[in-house]
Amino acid sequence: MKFNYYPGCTLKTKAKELDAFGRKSLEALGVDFEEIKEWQCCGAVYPVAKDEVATKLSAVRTLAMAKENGGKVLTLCSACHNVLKRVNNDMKTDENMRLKANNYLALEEPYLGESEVIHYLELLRDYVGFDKIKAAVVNPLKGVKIGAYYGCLLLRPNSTMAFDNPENPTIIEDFIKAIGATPVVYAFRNECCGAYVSTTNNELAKKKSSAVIASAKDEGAEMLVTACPLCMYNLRQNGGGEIEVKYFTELLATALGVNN
């Protein structure tokens, strides 16, 4: 099975390490993937206006291209995953959106939401399997207490994302166990860090990100892991620097012995 890999803009600029470690780990695990050719920006934020079509078109193009190559779209950035999956749902369920998007793009074959959007963590859980990952680990992170930071975009809206239980997710904790570390469950792991207001209300962003860090630290976490470049930036810049924050792909690459 081949996966159509959609990196997105940030993974080509400010979050290159999220992408690089992710690719190396996929290769080490024997996952067959190929970057989608001529992909475009997903739009970064899902537009909530019901009649908004134009800003969703680049996502539709990506989904349609993936359809022609098996239909499995693999994402890594939480924001890209959120946008692509929600737009795909629109193309499945909203006849007006589907009609307008297909008319505008003039595709050879109309796109009706046939592709499947899969986050990298879902790939590890549902296609590779955490048991296989555990067996492939050569540098287990024994004794390291790690808090999973989910943030907003992976989990919500649950009716569309269907990623994990939005109130009590476990997928990143299970990943942490698979690489040999100890997961730390804390109250603010699925609360917003304030990243989206960091440029307009930095004090609020600091307050919210500091609350996440304090919550994790109070439960004994020595490190946080995330899949979101926005969260990474905000937790590092506004979280107070009391706990190290890393991308989960870096820890995976370290555990698999390909972190170089």
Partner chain sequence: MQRIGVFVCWCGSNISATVDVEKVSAVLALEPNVVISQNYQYMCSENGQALIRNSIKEHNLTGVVVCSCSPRMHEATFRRACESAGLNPYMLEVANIREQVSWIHKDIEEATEKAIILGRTAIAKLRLNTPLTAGESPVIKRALVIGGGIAGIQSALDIAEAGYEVDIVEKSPTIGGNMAKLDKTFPTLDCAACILTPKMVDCAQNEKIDILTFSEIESVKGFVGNFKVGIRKKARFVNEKLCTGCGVCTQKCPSKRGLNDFNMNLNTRPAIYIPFAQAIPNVAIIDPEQCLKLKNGKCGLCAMQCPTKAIDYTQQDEIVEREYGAIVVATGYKPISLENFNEYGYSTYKDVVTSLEFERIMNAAGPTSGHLERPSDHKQPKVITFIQCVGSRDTSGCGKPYCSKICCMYTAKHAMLVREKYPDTQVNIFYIDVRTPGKNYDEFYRRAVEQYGVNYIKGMVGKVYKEGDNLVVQGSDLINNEQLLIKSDMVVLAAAIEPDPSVRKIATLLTTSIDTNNFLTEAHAKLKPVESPTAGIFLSGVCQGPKDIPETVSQASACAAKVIGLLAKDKLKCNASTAGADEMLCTGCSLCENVCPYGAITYIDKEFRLGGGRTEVRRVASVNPAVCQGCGACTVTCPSGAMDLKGFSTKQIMAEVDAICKN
The other form holds:
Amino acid sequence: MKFNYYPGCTLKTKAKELDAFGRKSLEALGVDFEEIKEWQCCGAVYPVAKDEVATKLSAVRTLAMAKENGGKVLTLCSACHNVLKRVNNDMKTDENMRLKANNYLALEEPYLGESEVIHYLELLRDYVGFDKIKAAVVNPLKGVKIGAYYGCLLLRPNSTMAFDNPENPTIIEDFIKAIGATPVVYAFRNECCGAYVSTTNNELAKKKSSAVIASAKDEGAEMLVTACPLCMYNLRQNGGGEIEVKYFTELLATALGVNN
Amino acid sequence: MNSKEQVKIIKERSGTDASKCMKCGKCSGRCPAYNEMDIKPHQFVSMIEKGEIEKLLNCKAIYNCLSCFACVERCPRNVAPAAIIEAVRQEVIRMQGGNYINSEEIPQIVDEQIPQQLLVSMYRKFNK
Amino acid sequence: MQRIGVFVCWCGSNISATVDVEKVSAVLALEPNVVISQNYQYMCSENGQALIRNSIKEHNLTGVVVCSCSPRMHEATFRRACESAGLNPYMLEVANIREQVSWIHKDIEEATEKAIILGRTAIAKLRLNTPLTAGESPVIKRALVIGGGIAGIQSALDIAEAGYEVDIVEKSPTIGGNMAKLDKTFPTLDCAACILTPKMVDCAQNEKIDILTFSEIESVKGFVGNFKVGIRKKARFVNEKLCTGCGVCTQKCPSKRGLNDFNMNLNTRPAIYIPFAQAIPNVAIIDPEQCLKLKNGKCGLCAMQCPTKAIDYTQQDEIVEREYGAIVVATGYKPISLENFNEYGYSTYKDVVTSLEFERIMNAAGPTSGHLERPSDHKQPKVITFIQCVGSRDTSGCGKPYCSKICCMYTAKHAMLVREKYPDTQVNIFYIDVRTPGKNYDEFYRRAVEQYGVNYIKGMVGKVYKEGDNLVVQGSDLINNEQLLIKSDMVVLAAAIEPDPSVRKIATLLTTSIDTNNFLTEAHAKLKPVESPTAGIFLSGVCQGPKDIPETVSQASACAAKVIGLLAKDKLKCNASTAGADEMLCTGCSLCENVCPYGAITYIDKEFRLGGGRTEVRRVASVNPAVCQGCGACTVTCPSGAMDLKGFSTKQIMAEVDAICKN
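Same protein, different form: I have the form predicted on its own, so give me the form predicted in complex with the partner chain.
The next block holds the full complex; its first chain is the one shown before.
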């Protein structure tokens, strides 16, 4: 099975390590993937308003391109995943969006949401399997107490994202166990980091990020992992810098011995 | 456009049915930006249902809502307060002079570390 | 040559507002065989019925068509009217122009046309009707009650009181149900055990009542007055007749890790146990998952210690078959699973408990002997926050769309009990609405506020999380327009209730209907609230809809009255619409015998004359009309078209179809 890898803009610029470690790990795990040729920016944020069509079109283009190649879209950045999956759902279920998008794009064959958007973590859980990852680990991260930071975009809205239990997710904890470390469950792992308001209302972003870190430290976490460059930024810049924050792919690459 | 029509458009744009609200307040109980919301999430639902949009169009809450969707996730009646907030925000920023941030301000708020994702999402949320 | 009278009912304005009743009766008057066609404001009234009776006599009618409400509503009424005028009651047809026409259409012209078509259809069928006679069947004077909670107990006691035998079949090892787990009961705060256990003992001592615990319904055959029920008595590995309930075995058992489900899994119990001190029957039971002897053959301590040699490790499930005239379903409820409500932290934090768990914590016979302590560290909580409507009134798909009805009152009760016993405890209650209709109910709730100082907060909780040793309840106060963060030592969730899941299988076995929430459907929401649509099946307690103890007991007694009324009859009029095989067409294939849910069809070898003095013996279907309920399953199964149903013959149904299609 071939996965159409969608890195997104941030992974080509500020979050290069999220991308690089992700690729190396996939190779080490023997996953067949290929970067989508000529992918476009997903739009960074899902346009919630029902009357927005144009802002969703670049996502539709990417999805339609992947359809040509087996239809499995592999995402890594949480925001890209959220946008692509929700736009895909619109193309599957929203008659108005379908019609307008197809009229505008005039593809050879109309796109009706046939592709499937899979997050890297879902790939690890559902296609590779945490047991297989555990067996492939050469440098287990023994004794490291890691808090999983989910944020919002992977989990909500659950009716579309269907990623994990939105209030008690376990997928990243299971991942942490698979690489030999100790997961720390804390209450604010699915609370917002402050997101895009960190530019316009930095105080609010500071409050939110530091609350996440305080909750994690209260439960004994020594490190946080995330899949989102924006969360990473907020936790590092606005969280008070009291805890190490890493992309989960870096830990995976380390555990698999491919982090150099 | 009279305000009745405007309410209708905002409701349609939100894609959510505010009349389903049973006024339990769970959305506001869950909101992580509650103290920064001058109009609370449950009030958005109630005010749009009653057609009182003047206050909504002039509030600060539309810029402080994090679009984290916690209110949507938790609503026991399938109402989406965040979608109503977004619909109101769109109403405001699509008006002439409605942009919340000007491009001249950008250099002051940008630092070295800012990911592209943040810039684009901020722009999409606050500007047209 | 049939002489048919047509009677069109206005049903006040229910029909006449949407259907031109004058036109309907005028058009139907022109149909062949129709000798009189009239309309009237209320056909079911005494005057309306008199109109039918008089017309039958005056015009020498051989058949009557009433265009009115559903036959489920008034077919019996009009049949009686026909009969009293000397007409065979099965020479009546009802065209449903209310539920199927006026209530669902808006356009008068269309509705009138449809009403005329349905009237013609009924006339077409009636032309082929023949007088039928209903036979009689005996009534077995014994009732079955499924479920041994307060609903089942009350129904059984009342039925036995009237002198009829009644069996209680309970799936758990003791009767008592959820009520046995409760601490106090609202609105009088008397202890649940004090008022329930005497009734349990009455059941055990009543000669007319037989209690089968740890037993489940396996099969149901037959029909009203004549049910045959297979009951599985599950192996409890203790001989019920020998065990005296001395409890020595439970003390000696070395395997003590099984979760105590009677205490809502808040503590553990031995592998051999008696559910609680006042259990009925007071007999031990072995949990095979925990028993060392049953798991790996090593132990046998309980058998050695038992003074009456009651332990039997080889005991097997046993199926008993019994006959009943009536069946009461009293399968009760359970709190919903909270996996969709992790925002309240139930699966993460030990000190977040459900209300039923809280009942056990407050109960003197519970895991803490009634001392209020939180599960994590056994400390006495100083601040308790209750959250109501956890999963009730929820249309998001996570919970239940209905109000669970009992939570407002029991939460007020919990709050009061805490404040009474531990006055320095702060008690907060988040509510959406406080719903307390009922005698002395609102007064009870107000007492919690005014006398006991319980802090009621209008709003809902968004998140419960841990901070240090405490829980923080984050919720909204809609009156003060604030978001509150309440540090709490313990959180109690008023989880929605749902019908016990066993009811689905039981409903299927009883061929009775169930709604989208798994509540059993009553025959009529207002006028037949304890009867199911299936004759002889009655509904008692929460299996029909959420209710508290007083309401459950009332309904249970109402149910018993209906059962007694049925069992008091020696014979029941059978269904006249029975099936019968055309023996010349029957090929003896047995398909009908296999599909008959009532066991009414048998096959016989019958001799037929072939002419010329020759005979032949063939195997043909034979229907017992006393058992046949006229469901029609055999007629549609029969590959040779031999099976037909009186009153609903293939010819009649085709005539109806023709009448509809011709228009």
